[in-house]
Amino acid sequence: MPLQALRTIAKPQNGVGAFILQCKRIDLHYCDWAGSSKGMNDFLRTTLPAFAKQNPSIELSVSPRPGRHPVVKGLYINGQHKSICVRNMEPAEILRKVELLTAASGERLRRERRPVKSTNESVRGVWDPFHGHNYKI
């Protein structure tokens, strides 16, 4: 019987090795005409260059929808989308929202049971309060 190594199979966790951003593509739609589109209109012009320079792996696409309110959309690599209305608001809001929509998974919100996630188990064991001392019951 020959001797057999130990197959292990390696699970990719985001992060370790290597990171992979999970958005793939910003939207951002505006209105040449409307007031709400104020501000995005001087995001486009002023600081959307800038962000552009220091997220290149970050496909941007800027599109006009003329009298509708302007929009910040991100897709992401799951196939999920996240879409924010940033009417009437100032460029540095808006920059604050695209990067939210950057730095976002793209998983959907939802409540957490559990405060921990953990792929491994504890070394240390499941706590009792009844270790370490000599208790009689």
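All values derive from a computational prediction rather than experimental measurement. Rigid core (definition): largest C-alpha set, two forms, superposition within 1.5 Å. Positions refer to the first chain, counted from 1. Compared with the form predicted in complex with the partner chain:
Once you line up the core between these two forms, the Cα of residue 107 stays within less than 2 Å of where it was.
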Second form
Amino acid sequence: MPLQALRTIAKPQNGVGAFILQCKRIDLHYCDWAGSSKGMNDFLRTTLPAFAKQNPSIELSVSPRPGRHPVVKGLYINGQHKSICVRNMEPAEILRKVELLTAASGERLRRERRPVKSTNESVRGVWDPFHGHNYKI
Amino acid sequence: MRATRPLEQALRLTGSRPTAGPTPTYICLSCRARAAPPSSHRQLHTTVPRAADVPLYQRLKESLFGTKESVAAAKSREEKQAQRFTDLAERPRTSTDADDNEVARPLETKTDKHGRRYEIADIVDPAARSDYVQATTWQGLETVGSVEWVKKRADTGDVYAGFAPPDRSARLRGAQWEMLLRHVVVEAVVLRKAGRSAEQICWPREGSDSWSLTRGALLEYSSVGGLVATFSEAGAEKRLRNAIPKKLPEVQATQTPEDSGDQLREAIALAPPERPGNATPAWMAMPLQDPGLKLAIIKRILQITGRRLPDPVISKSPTLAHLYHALLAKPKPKRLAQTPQLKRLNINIPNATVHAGRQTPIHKDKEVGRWKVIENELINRGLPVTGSRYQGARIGVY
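Show the other one: the form predicted in complex with the partner chain, since we just had the form predicted on its own.
Once more the chain from above appears, this time first in line as the rest of the complex follows.
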């Protein structure tokens, strides 16, 4: 029998060959007047420049939203977005939230029921009744 | 009517009946309640007591044609109205004033219970006056009670005239502030030496060459002698002293904005180069313990530049150097987008953008180039580009 190639194609997996950051844009909204935006204003003045330099692939947009709580909103490649209200937070806390948005993908948060997720088949094979223990009745 | 029957029955029972047999001693509660006076009745009677006396046909007649009293009152009102018309027609339409000139008869005035006087409008009988044409629209008629009418009658209060010129100090550098302060201090020192009040430097004066005179003065400060101004040109001090008015004019002419702008331009044009570092000249060590002198200097700076210093800053400035640094300090930006940190973020970092105003969906459409298509289509269909067509809608504002 001539050799036949496997009828499969390579499944793309982000990070195997190249890694594409899923977060493409982060919008930061603040307020000049509200007290809940104090931490956000300090974050924009002190911490954001360093973060922007470390993540040149993310577009950062800073704009005021007068009379509202400060919000950080991430936009992803799959078109979804995630918002986090950072009212009354310190700059360090806001940085953690921004890093959370950066590391996330646009997928919905869901509970994983199975402990292992893999595209590989079972190493020990799928069970069949013809191999293994012989039960004698 | 319905209530009378049980009432009659109750009364019959309780009343004396000489021909009947022995009177019953027991009376039930409901008969007693009905026999009791109406004020003690707890039940609501559906028939009005008065209506029981007046027959139905009479009540209907009164509701349709009115009672005798109301008919008589209406007739009397009509007669009085007619009498007023005839009285007005008989009264002369004009009267004569003190110079025997004919003037229109003034309207009758009355005073109400609150003491307010009001005029009674003239009654025009259309039947009597052939030239009277009843108005079909309200154009040209006197309106009472509108918003404009109330505003016209309302007391506008005192009209406030500001005293400070517009603040033009934002574009002054350190050397220019120093020159301005020097000019004001030289004038104050010259006046103090002549025994005059420092406040006089703020009095209105007509065109003078005091700027060129103060430029030629040398200021020296010592802890013993205080601040002294010496002039290289002979007679310059006297000319400067005479340029400052000794008396406040009766009709106080306020300095026009053009005057203060001219003075500021003169100061800016002749300022020396910037002094390196934060060092201040020696004469700025002069203490400002005299409140009159301090306030005169601050007021004169306000008149020339329009710059006002906050009261805490003034009270915490013991020397001229403190005042100089306070004038030099730029006001804090009111918005975060105006701060130097965010301005640097916008300029230096290519992946960061700082917007000064709120970003609307229209801004987002403009970024991707969709807005011009939407706008053209709305205009072609005759629809409002922003908002809706309610009264007072801001059309064309993004």
